[in-house]
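In C-alpha cells, one chain follows: the form predicted on its own.
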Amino acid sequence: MANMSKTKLPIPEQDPLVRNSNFDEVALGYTEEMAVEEAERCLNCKNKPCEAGCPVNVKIPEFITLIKENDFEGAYKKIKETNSLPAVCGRVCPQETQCEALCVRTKNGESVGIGRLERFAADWYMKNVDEKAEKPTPNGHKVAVIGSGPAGLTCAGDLVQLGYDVTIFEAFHKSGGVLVYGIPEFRLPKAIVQAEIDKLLELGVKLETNVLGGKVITVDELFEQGYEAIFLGTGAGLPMFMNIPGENYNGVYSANEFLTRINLMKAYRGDYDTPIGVFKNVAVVGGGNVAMDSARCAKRLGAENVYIVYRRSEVEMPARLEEVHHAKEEGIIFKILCNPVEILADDRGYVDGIRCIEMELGEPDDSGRRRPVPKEGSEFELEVDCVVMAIGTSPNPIMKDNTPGLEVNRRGCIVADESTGQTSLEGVYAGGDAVTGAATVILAMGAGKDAAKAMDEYIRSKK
C-alpha cells in the first residue's frame, strides 16, 4: 500500500555545529527500512513524468519499485542501465529542478525523494556487492576522450559498453574532473568518485593522467594514432574576476584555486603539504553552488566569520536551496544585495578588507532576473583577510588554440550540436561545461551520453 505522507522522509545528517569543523559527509543516507518507506511514496505513474526531467533517462519508477520489493541490487542495476555514475548523481544532481520537479506528488506535497533513493541504491551496492564488471565484446574500433569529468566519464562508459576501445586523457594527476577538484569531500566523498571510476576501468576503459589535451596530445595526433572519433570534455576551468581594484593582493583566490587546493590537494589534512592560508574572516563573492562550497570549506578550515557577498536577493541565488540551507545552518553569514567595489590591503600587500556597495533590484536583464543597481552613498567595509571570487568560469583556451578549425563562440565555449555534440571538425564531438560554460554535473553527463550515441553512429556509418 502506498505511503501517502505529504513530505519526504528526512535524510539523517551530521549536526551543523559539529560538521562545520570537519570534512565528513553531511548527509548520512537512508537505512534499508527508510529507503523502503520513502519508496512507498512513489505512485508508479503510468506516464512516468519524472523520467522526462532526467538528462540521462534513468528508469525512475522501475528502480524505485525494486527498492519497494527489497531488491536493492536490482535497483542499482536498473539505474546503471542509463547512468554511469549513480552514487555521484544521488548526491549532487539538482533533482529538485529536474525529475523531482515533475513528480505527481508535488501537486499535494513534496516529491518522492528520488535523489536520496538513487544514492541509497548505489551506496548499498558498493557496500554489499563485490562483483567485477564483465568486459563487453570488443568491436575493433578505437575512440579517445579528452577530460575525465562527468561528461567524459559518461561518454567513455557508454562507448565501452558498446565494445569500443576507449582511452581517457586527463590533464590532472587524478581522474574525475570537477568531481574531485571542485566539489568538497563533505558533499561528495572522493572514495565514492573513485569507486565509480574503478567500475569503468573494470569494463576496459583506459586512463592516462598528466596529459593536457591540446598540449601534450592534440586532436590531429590522436587521429594519426588510429582513434576514429574524439570527445572533448575539457570543462570550464578558467576563472572569472570582477576587474576591481585589489584583486591581485595576497589572500585573493579564484574559487577554482581555493577549492582545488582543498579538495584535490587535501589542504584540510595535516598529512598533506598544500599551501593555503589560515584566515580569520573570509568573504566569498557569488551566489552559486561554488560560492556555497567555498564558504563552507573556509568555515571548516577555521575561519571565525565567513560572508557570502551576493549582488542580488536570495530569491535570485542560483545555488541549490539545500546548499543555501546547509550553509546557513553552519553559520555562514549572508550579505545579500551587496557588491564589492574594491579589495583593501595592508602595507605588505595582504588583504585587509573589502569595500562593498548596497544594491537594489531594477528591471529584468537578459537572464530574466532583475538587474542589481547600486544605491548611491551606501558603501561600507567588511573586515576580512581573504576574498574568494566565485562568480563563474569559462573554458580554458588551450584546446581551441591548438586545434585548427575548432569553432568556439564569443565566450570561448566550443560550438557543438545540441543533440549530438558534433563540432565543426569531422569525427570530433564535445559536451559538458566546455560547450555550455559552467553548468551541472547531470547536464554534462547527458551531453556525454548524447555524444557517445552520435560517435557510435558516425563510426558505424563509415564501415
Given for the second form:
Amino acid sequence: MANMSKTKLPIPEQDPLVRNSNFDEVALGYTEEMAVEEAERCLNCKNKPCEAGCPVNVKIPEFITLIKENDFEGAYKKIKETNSLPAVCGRVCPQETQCEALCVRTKNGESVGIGRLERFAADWYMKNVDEKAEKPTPNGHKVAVIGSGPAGLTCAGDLVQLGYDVTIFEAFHKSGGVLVYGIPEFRLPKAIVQAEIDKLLELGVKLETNVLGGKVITVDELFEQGYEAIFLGTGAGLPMFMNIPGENYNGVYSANEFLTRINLMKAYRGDYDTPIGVFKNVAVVGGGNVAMDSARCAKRLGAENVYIVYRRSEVEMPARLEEVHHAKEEGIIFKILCNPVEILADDRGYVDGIRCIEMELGEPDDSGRRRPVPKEGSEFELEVDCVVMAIGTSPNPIMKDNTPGLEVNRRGCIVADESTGQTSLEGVYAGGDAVTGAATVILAMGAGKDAAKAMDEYIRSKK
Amino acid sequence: MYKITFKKRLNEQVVQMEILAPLVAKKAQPGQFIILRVNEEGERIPLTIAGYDREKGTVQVIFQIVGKTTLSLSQKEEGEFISDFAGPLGKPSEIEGVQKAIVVGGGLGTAIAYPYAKALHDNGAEVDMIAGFKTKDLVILEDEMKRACTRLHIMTDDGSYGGSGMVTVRLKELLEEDKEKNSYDLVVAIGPLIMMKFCALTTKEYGVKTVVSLNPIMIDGTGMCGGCRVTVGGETKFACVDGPEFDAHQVDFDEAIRRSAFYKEQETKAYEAHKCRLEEMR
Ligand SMILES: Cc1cc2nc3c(=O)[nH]c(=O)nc-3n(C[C@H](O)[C@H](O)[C@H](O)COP(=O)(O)OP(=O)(O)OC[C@H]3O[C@@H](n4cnc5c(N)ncnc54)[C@H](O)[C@@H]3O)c2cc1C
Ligand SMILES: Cc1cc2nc3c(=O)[nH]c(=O)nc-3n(C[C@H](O)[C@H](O)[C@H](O)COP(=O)(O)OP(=O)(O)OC[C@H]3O[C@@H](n4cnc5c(N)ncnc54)[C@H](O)[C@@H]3O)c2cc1C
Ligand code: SF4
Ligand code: SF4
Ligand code: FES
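May I ask for the structure of the form predicted in complex with its partner chain now, the form predicted on its own having been displayed?
Then the entire complex follows, led off by the chain already shown.
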C-alpha cells in the first residue's frame, strides 16, 4: 500500500542558526528507512510523467521501485544508466521545475522527493560499494576535452567508456568547473565531486590542469597532435557588472571572485592563504542560485546583515526554491523589487553603502516575466561595506578569440547543433554553459553526453 | 607538479628562478605572465615571464619577497617542486616597428622591465634603459641589463650609485634633450604604481606614447573573476586578459593604487605570522 502522506518526508538538516556559521553540508540526507518510506509515496505511474521533466530522462519510477525493494545498489545503477552524476544532481537540480514539477502527486500535495531519493541512492552506493573500475579496451583513438565542468566530465566519461584515449585540459589547478569554484561546500561537498573525478581517472582519463585552452594550446595544435575530435565545455565564466557608478570601489566583488576565493581557494579556512575581506553588512545583487550562494557564504563568514537585492519579485527569482527557503531560514534579508543605482564609498574608496531604487512590475518582457520599472523618488540607501554582483555571466571570449572559424552568437555563446553539439568547425563539438549561457548542471551534463555520442559517430564514420 | 631547475638570489629580497614548464615555455612571449601556486594551501600569484628557453622547456621568473607566498617560494630549492604554474597569460608586448625607446624600471620593476628592454633591443630598437633603486646595495641585474640595451642609466634615490634621484629625473632629462628631434617612439615604465603614475605624467608633457604594465590583485588570470579590473580611458578592463600592458596616459592610477591596497592588512598579518613561525622553527 502506497504511503499517502501529502507531504515529502522532511530531509534532516542542520539547524539554520548553527549552520549559518559553518560550511558543512546543510541537508544531511535520508536514512535507509526514510528513503524507503518516501519511496512508498511513488505510485509507479504507467505513463511516467516525471521522467519527461528530467532533461536526461532518469528512469524515475524504476529506480524508486528498487528503493522500495531495498535494492539500493540496483537503484543507483538504474539512475546511472542515463545520469553520470547522480550525487550532484540529487543535490543541485532545480527539481521543482523539472522532474518533480510533473509528478502526479503534486495534484494533491507535494511531489515525491525524487531529488532526495536520487541523492540517497548515490550516497548509499558511494558509502557501501567499493567499485573497482574496469578499464575499457582501448580503441586507439585520441580525443580532447577542454574544460572540466559537468559538461566536460560527462563527455570524457562517456568517451572513455567507449575505449577512447581521453585528455581533459583545464585552466584552473583543480577540475570540476562551477561544481568546485562556484557551488559552496555546504550545498555540494567537494569530496563528492572529487570522487566522481577520481573515478574518471581510474578509467584512464588523463587530466592536464593549468592549461588555458586557446592560449596555451589551440584547437589546431590539438588536431596536429593527433586528437581526432575535440569537445569544448568551457562554461560561462565571464562575470557581468551593472555599469553603475562606484563599481570599482574596494569591497565590490563579482560573485565569481567572491565564490572562487571562498570555495576554490578556501579563504574561509585559516590554513589556506587566499584572503577575503571581513565584512559586517553585505549586499548581494541578483536573485539566482549564484546570489543565494554568495549571500549564504557572506553570512557564514560572519556578516551580521546580508541583503539580497533583486529587481523583480520573489516569484520571478530564478534560484532553486529550496535555496531561497534555506537562505531565509539562515537570516538573509530579502530586498525584492529593488535595484541598485550607485555604490557609495568613504574617502579612502572603501564601500560604505549602496543606493537603491524601488521597482514595480510592468508589462511582460521578451522573457515573459513582468518587466520591473523604477518608482520615481523611491531611492534609499543601505549601509553596507561589501557588494557582490551576482547578475549573470557569459562565456569567456578566450576560446573564440583564439579559434579562427569558431562561430559564436551575439551573446558570445558558441553556436552548436542542439542534438550533437557540432560547432562550425569539423571535429569540434561544444556543450554546457559555453553554448547555452549560464544554465544548469543537468543540462550541461546532457550536452556532454550528446556530444560524446556524436564524436564517436564522427570518428567511426571517418574510418 | 613543476620542478625548479635553477635558483639564484639576486639580492636579499629578490630571487631568480627557472621552472620546468614546457607548455608555457613553448608559447611564452615578452610581456606575458604566469600564475603559480607554491603548495596546496597556497594563494595563486601572478609573476611576469622574465625569460624562457623553449628547448629546455624552462621559464624564468624574478620575484621580490613581499609577503607569505613569495617568501615560501623563495625557500624552495633547486630540484624541488611547486604545485602549479599556469601560463602564458595576458597579451604580449607590442614591440614591432619600435625604433627608439626608453624603458624605465623601478626597484623590482627593473626585473620585469629588463626582458622588455631585451625584446626591443633584440628586435633592432635603440634602447635607453633607466633603472632606479633606493640605494647601491639593492642594484640587481646590472650586467644583464647592460647587454639588453643601448645605454643603461642607473639611478639611486640617495645617489650612492649611478645618477642621483628618482627615475623620472633622468626620464625628463632624456626627453628634454630629445625635444627637438622627438625621436623616441615609445616609453615603457614598469615598477610601483606611484612610479608609473609619475612617469606617465612626465611623458605626457612631451607627447610620447607610453606603456605601463599593471599588476593588480589577480586570482585566475583568465578573465573569470574581474578582481583585476582597472579603469583605462574611462572603461573597465580586466588586466589579466586585456593587459597587463596599457596606454599609460589613459590609466586611472589613483583607483589602481587604492584597489591594490585592499588586502594589505590581512597580507601583512599572514606574512608576519609566517615569519614568526619560521623563526620559532629555527
Ligand atoms: C554559484 C553557482 C551556483 C549554481 N547553482 C546551481 C544549482 O543549484 N543547480 C544547477 O543545476 N546549476 C547551478 N549552477 C549552474 C551550473 O553550475 C552550470 O550550469 C554548470 O556548471 C555548467 O557546466 P559546464 O560544464 O558547461 O561549465 P563549468 O561548470 O563552468 O565548467 C567549465 C570549466 O572549463 C574551464 N575552462 C574555461 N575556459 C577554459 C579554457 N579556455 N581552457 C581550459 N579550461 C577552461 C573552467 O575553468 C571550468 O572548470 C550554479 C552556478 C553557479 C556559478
Ligand atoms: C601581471 C602581474 C605580474 C607581476 N609580476 C611580478 C614579478 O615579475 N615579480 C614580482 O616580484 N612580483 C610581480 N607581481 C606582483 C606579485 O604578484 C605579488 O608581489 C605577489 O602576489 C605577492 O604575494 P605574497 O603572498 O608574497 O604577498 P602578499 O602579502 O600577499 O601581498 C603583498 C602585496 O602584493 C600584492 N598582491 C597580493 N596578492 C596578489 C595577487 N594575487 N595578485 C597580484 N598582486 C597581489 C598586494 O598589493 C599586496 O599588498 C606581478 C603582479 C601582476 C598582477
Ligand atoms: S537528474 Fe535532476 S531532473 Fe533528472 S531526475 Fe534527477 S533530480 Fe530530477
Ligand atoms: S509521477 Fe510521481 S508518483 Fe508517478 S511515477 Fe513519477 S515520481 Fe512516482
Ligand atoms: S584575474 Fe580574474 S579576471 Fe583577471
